[in-house]
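The chain below stands alone, shown as structure tokens; this is the form predicted on its own.
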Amino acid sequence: MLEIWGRPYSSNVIPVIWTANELQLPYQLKLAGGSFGKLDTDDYLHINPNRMIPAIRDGDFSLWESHTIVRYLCSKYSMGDLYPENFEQRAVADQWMEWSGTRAFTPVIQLFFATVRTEPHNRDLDNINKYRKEAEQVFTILENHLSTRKWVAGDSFTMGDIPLGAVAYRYFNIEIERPALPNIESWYARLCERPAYQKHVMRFFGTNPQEWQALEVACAVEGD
């Protein structure tokens, strides 16, 4: 059985989780990570060497890389439709997948940081501030590409959707000003509507450090 190494709340950890049951695979949760541990085993180090998650364990293979991880499950099990056969499609799908990593992450992970895993009297206006601006123009960039298309890499739902889409939860979900995003917003309510994104990704994470850690802990059901 498909084995996921990581935590149900970890940013980078939700897109494999995802992944897995919109292609509704079978697997095992091995909760690792923060306050799970498990990390500096040597069992793991066979598996991730640089003690990070996610991670996956497929049999006897054995793969790191949060994206990668994605292409990987989408290719195997759903080549076609999340991991298109059109080249063009396929690279429009990677390409977003690259950018939700390299642009879009950043300012949303920033302000989550900046806001619910940090007090309210310790808040630094002029940093959530920052990255709040931040985030405005590249969400500007995907707002003017949806304009054009249902999902990311066309009209229909692919990989390239699934780093975005987590990414996305989280920024509408944190208690900061947004403007107005019309063609984000159409795409994201087409998300909300998927049950395996209703369930893994669209989970609610506190707003405080106190109701966060919370969360984490009681998650500790979910694996072994």
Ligand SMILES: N[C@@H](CCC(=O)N[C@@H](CS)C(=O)NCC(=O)O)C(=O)O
The other form holds:
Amino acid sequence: MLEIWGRPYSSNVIPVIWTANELQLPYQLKLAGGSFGKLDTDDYLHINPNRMIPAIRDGDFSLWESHTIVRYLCSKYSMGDLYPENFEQRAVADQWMEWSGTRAFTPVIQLFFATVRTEPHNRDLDNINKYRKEAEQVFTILENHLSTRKWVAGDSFTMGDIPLGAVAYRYFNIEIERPALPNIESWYARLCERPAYQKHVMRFFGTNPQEWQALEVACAVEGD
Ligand SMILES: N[C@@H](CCC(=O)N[C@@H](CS)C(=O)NCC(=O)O)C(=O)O
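If the structure you just shared is the form predicted on its own, then what does the corresponding form predicted together with this ligand look like?
Expanding to the full complex; the earlier chain stays at the top.
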């Protein structure tokens, strides 16, 4: 059976778990990373020599890098659907997957660390404002793109919506000011209708470090 190694609250693991559930693949979640450890074992070295999560094992085959895993699962199990057959549509889906990592992820994860993962009395407002403005600039690019399409690669949901959809959930659920982004909000509302997104992305992640840690430990029942 497919093994997914990681923590269900980890930003790079969430897209992989979400993908497996979109595709209705049976899998075993192997809790690893953070307080679950296991990344230093000899066994894990063979799965991911970077000693990071996520990674998967599919029979004898191991793979790491979250976006690559999403592409692998979609191309193997969803050719012509989540993995578009049309070259241009696939390239656009790919483009937004990369963009999610190179442009959108950083300001949002920095905002997440500066709020949820920092005690309220230690929060640095200048830092929060810096990343809030960066996120606004970056999301304006997506806002314009979504003015003429329902999903990032056209009329249907594809792998291109996955890493970005996970970033969007964090952006819309941290306690910061956000500008009106009507096209992104409509796209996000469509994501929120998807059962796999509801279950594996739309997780309450707390508002401070204690709440976050308690939720992460509580998710141990999901793994082995
Ligand atoms: N580019 C990698 C980044 C992987 C990464 O940074 N993973 C973090 C968690 S999000 C990690 O393994 N941290 C160590 C830990 O969680 O113990 C990917 O997308 O898979």
